[in-house]
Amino acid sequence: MLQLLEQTWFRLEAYLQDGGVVMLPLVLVSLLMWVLIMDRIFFFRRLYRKTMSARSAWEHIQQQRMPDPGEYRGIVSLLVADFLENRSGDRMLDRFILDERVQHINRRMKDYLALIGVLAAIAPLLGLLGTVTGMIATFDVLSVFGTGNAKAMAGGISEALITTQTGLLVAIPGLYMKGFLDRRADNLIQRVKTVGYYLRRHL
């Protein structure tokens, strides 16, 4: 098992060698991407799980009473707590909260969205600059050596060729999760915003 890892590693290492100098924010851009998508993954998981029914969140509110963490956890729950935390005792007052709560909760479903997307997008970017890079290598060895130097040749096409398979394995995941991740969001905006309504109506 040990042995197998350390081939994996010398394995990696070298294709990250022979990618040249854009292989660095290739892998950033994918690590900062990923730490991206897990985190709203896990976010949108809770927020899904024990959700309260609008009229559990109107008995609540009747009662002053936070939801128990136990047996709520959904964005139902968020939604109740956050409103009884700033509720003024005002009717109207409280309308007008309730609503600036709502948007509060719904702007937090797009956080980092944006940013996954840009990131995703960057990464086939990078890979089209390393296929330049690396064919500039490739001329500039053509130049010096004609085609008399097939191996230092190889290590320009190969370079170009990595970045760019690099940036596209990147990319397809990172699109298709933000696709994903911006369904979940929809979803959960979506369910504060009938809930939103339901307890507007009855204050």
The other form holds:
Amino acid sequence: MLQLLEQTWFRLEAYLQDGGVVMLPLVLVSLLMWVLIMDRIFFFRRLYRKTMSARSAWEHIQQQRMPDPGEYRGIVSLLVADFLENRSGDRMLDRFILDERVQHINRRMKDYLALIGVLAAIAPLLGLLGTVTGMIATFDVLSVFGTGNAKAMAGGISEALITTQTGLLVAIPGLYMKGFLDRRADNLIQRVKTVGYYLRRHL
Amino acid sequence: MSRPNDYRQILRQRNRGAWTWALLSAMGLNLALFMLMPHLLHSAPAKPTFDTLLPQIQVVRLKRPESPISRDAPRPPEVKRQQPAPQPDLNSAALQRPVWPFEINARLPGGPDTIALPPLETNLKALGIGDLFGVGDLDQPLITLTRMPPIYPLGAKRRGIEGSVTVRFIVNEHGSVEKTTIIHAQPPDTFEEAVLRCVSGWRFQPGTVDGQPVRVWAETTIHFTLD
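For comparison with the form predicted on its own, kindly provide the form predicted in complex with the partner chain.
So here's everything in the complex, that chain up top.
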């Protein structure tokens, strides 16, 4: 088991070395992208669970009662807590305040999603850059040794292909997760909006 | 006033480790992803071969110093045997020659001069007979470097005349064409000029005999056909 792990690690090192300089930004992009993705996954998961129904939200507002963090931790309870902290007591003004709070929470749902998308889109471009540098290295070898030295040419070509492969392998799950998170965010935004309209009608 | 703070604080406490968890899980995921990537390439892992090769190299290195020593040891006696051997031979030959007076010596005065053939060959070359070679005499057939097709004469094209021209030329030591002559032209006075113009522009790899570039005469027939 340990030997297998060691061997895999060695192969990884050789792979990164074959890829050349472009592998470093690729790894960094991948790491940053996945940190943001994981953070958003946890963030949405917290807001998804133990959510509050619109009726109990209205009850809480009527009774001026902060939601119990043990019972309610979802996004609706966040809206209720936010509104209770900021409400003025005037009915017309409260409606505007509620709208503003809904907007504020909805905007926070979209945080980092654009950045994740950009990082996922950058990865194949970095792979392309690696391809170009690899091909330049190949042609440098060609200009010195001619077509005879296949071994030296193979270095540049492997660099070109490895970076492309890595770029795609970083981008594909990244784009999938971007879509998944977008769906989650839309879902949560929809929830907040629905509850917002419900509360606005009752205020 | 204390309650809203409580709610916020509790939420914040729960979310405190979120980024570290995200970082750790992302690192784990990345490690797994990048470790799987090399397995997409079906190249054999290089490390085990290194491990097996290294001890072998060391064994060879240990052997190397032994062999030169063993080789050096027998060498000096061989050299010593060789050096004295030729010296007496030369001396004895030099000594023996005057000792043998041959009767035949008087009969063969010009012998060595006639046997030496090189002057004869140079004489032939100087005469220019061996200067020009046919294509068959070459080490390898003539290789064309550039061979422009002739321009189809406009008048002949308009009238729809087809034909062929046989041309003879000399390829010199530098591979360019000299002394182009028309041997046969069918029909006459139509294609000759075009052929002469294009053949003079041809370049060949110089023909060689025994590795020496030589002048070669060659003959070719160019056909003019309308598509």
